[in-house]
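Given as structure tokens, the chain that follows is alone and in the form predicted alone.
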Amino acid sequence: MITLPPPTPSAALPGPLETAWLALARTETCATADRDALHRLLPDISRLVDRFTTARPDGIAPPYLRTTRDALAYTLYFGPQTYARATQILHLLPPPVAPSAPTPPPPLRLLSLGSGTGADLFALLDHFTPLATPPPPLQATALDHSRAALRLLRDVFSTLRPTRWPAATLRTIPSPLPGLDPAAPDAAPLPAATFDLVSLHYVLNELPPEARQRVLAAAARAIAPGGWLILCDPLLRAEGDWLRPLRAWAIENLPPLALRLPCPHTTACPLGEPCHSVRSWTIPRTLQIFSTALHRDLRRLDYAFLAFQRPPLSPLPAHAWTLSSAHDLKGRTEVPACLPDATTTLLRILHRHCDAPTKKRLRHLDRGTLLLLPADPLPPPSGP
């Protein structure tokens, strides 16, 4: 029987964080009032958005965040964005797998390359940090070009750790990316086998095709055994899904890095279209006045990623990705999805197998939903 996972985590912006990055604002525009500070930074806020959109630049993207006043701007509209792709893709990984004997857990290493004002970076502090009573250690290392966002990403960390991220400890480099330029050295090479858990959100679209190798390959050295890699991006059509050679690029040039989420294969993709996430998230109100006065529809977030791991392997069940929303009939739902045999096909999941609840996410499935498959090979669907 076709199961769900356990519902996700609000990816909703935690309330602390919002009000942290609120303080900064009001701080940075001489306002006294949320809605003021919101006010004088909408023009910045249009800036920077456009730069993302409709007027992006051709090949390496030329640095920007250069002053507080525009990273502030970017963490108000992107960063609640940010924060909900990393919590949903991280709900769908393994939990670490907990020391046999019982002392204490050794630290989990977390980094973020292009980390920008680290909303990515604060969504592994919130995912890691309740998996144990008293939390794990966390060593959170951020590497970006811009000194203003790494000064604004200390700031909000030193404010909120001392009551959510109690074990936590936080290094800023400023720096450009690892590989980026292959004529230079790296101005901060990262050590091999170094880190638990390596990030790049939202980075690798802004770089040509050989660029992204470079980034990705230094990324992969970085990762130590158990650890993960997780890439995500926006899904740029203007571009055609560059993603999908990247995704055969790095299967054939990254081991022993494989290749675990959300593929439930590694072999060849069988889509005749770029495979993709839209999943519904809780808007906060910062970014439903931003949304409402630069015209913006964000109800949905829509973005790809990959997740690869150094093994040891943790274990996976296996599973299925959904291709589409799904469509609720009488008595069935049916959704199209992507295989572990590298085929796709129309999975009808019964109602009468479900409980009520299941029933009712059923109904929401978004696309991009991982389905956790029996231990049987599926029969093909029949009948109308």
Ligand SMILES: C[S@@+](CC[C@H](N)C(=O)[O-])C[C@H]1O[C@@H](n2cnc3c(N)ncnc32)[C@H](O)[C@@H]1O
The other form holds:
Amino acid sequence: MITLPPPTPSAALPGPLETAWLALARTETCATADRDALHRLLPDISRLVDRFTTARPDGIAPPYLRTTRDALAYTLYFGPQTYARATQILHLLPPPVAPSAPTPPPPLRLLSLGSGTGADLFALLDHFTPLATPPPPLQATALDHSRAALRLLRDVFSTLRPTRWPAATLRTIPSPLPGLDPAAPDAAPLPAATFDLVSLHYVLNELPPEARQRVLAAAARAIAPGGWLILCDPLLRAEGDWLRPLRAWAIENLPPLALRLPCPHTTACPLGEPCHSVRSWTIPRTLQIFSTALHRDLRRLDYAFLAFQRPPLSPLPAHAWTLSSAHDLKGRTEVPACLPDATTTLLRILHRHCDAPTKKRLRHLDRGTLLLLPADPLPPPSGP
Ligand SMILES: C[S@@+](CC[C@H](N)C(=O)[O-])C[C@H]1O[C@@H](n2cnc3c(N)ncnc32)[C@H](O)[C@@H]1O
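Can you give me the structure for the form predicted together with this ligand, which would complement the form predicted alone we have just seen?
What follows is the entire complex, opening with the chain shown before.
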């Protein structure tokens, strides 16, 4: 029987994070009300949104988050989306192996490369903090060439740390991405095997194609045994399905890191179109205002991701990956999916095997949902 993993906890932006961002927006715009602050930042946001869609520069772009105002405008519009995407992806990872008591848990070392103002790093901190009581020590590192973005990240971290991540520390590194410059491959090197999770969230797509492999290789070297490298990017570019060749290159060149998610297999991608997720989420109040003012439909998050792990590999059940939203039919749900044998098929999930909450979730399956497959059937009995 096919089953669903536990539902993703609300990927909505946590209230305290939104409140901290809004407080900084009020200060920056000298506004007393949130709504006024948001309206004053609207032209800056509109300019940034255009930069990521119609006005994309080619090559390695200079920092575009040059001022606190740029960084705030970026954060208020893109931050909630980043936080939700990162949360949805993290939820798919197998939980870290708990250290046997009474050994104190070792610190989890988290790195965001191209962190911007840190929405993906905050999602990492929120994901790992509740996994143990007391919370495991978390060492967060943020690297970006925008000093304004890192300043904002640090401000928000300091505000929220006492109540939200009491066991976390933060280091910010103002620097170009490691591996970027082919003439200086050792510029901004990361120490080898020192991070338990490295996130490259909406960063690689901003680099020229030849630079992506170098940055990915530098990030992979920094992963500690058992650690993860997660890259997530939009695929809505004239450049097309660029993640497919990068995936093939990574499978060939990143070992011992292994591709674990979302693909149920590590052979050639069988899809006839770019693999991506289209996930529902809860739009925060701030973003509803922007979405109306800028005429943007933000009801779904559309993104692609790859998650690699350095051995020892965590157990991960055999799974299928949905390739569209599901059709809810009488007594069954049908959804096309990618399978462990690298084929795609139309899966039929019969409702009579499911409890009521599962049936309800099956009716609203998004594109990019993980389905757990039954364990291999027992081999038929042999001999008399
Ligand atoms: C689209 S933003 C994503 C920020 C953050 N990861 C998120 O998802 O919210 C890309 C970030 O990468 C940074 N970046 C782009 N190219 C870079 C480079 N060559 N060196 C360092 N940082 C870079 C930018 O400054 C920006 O903060």
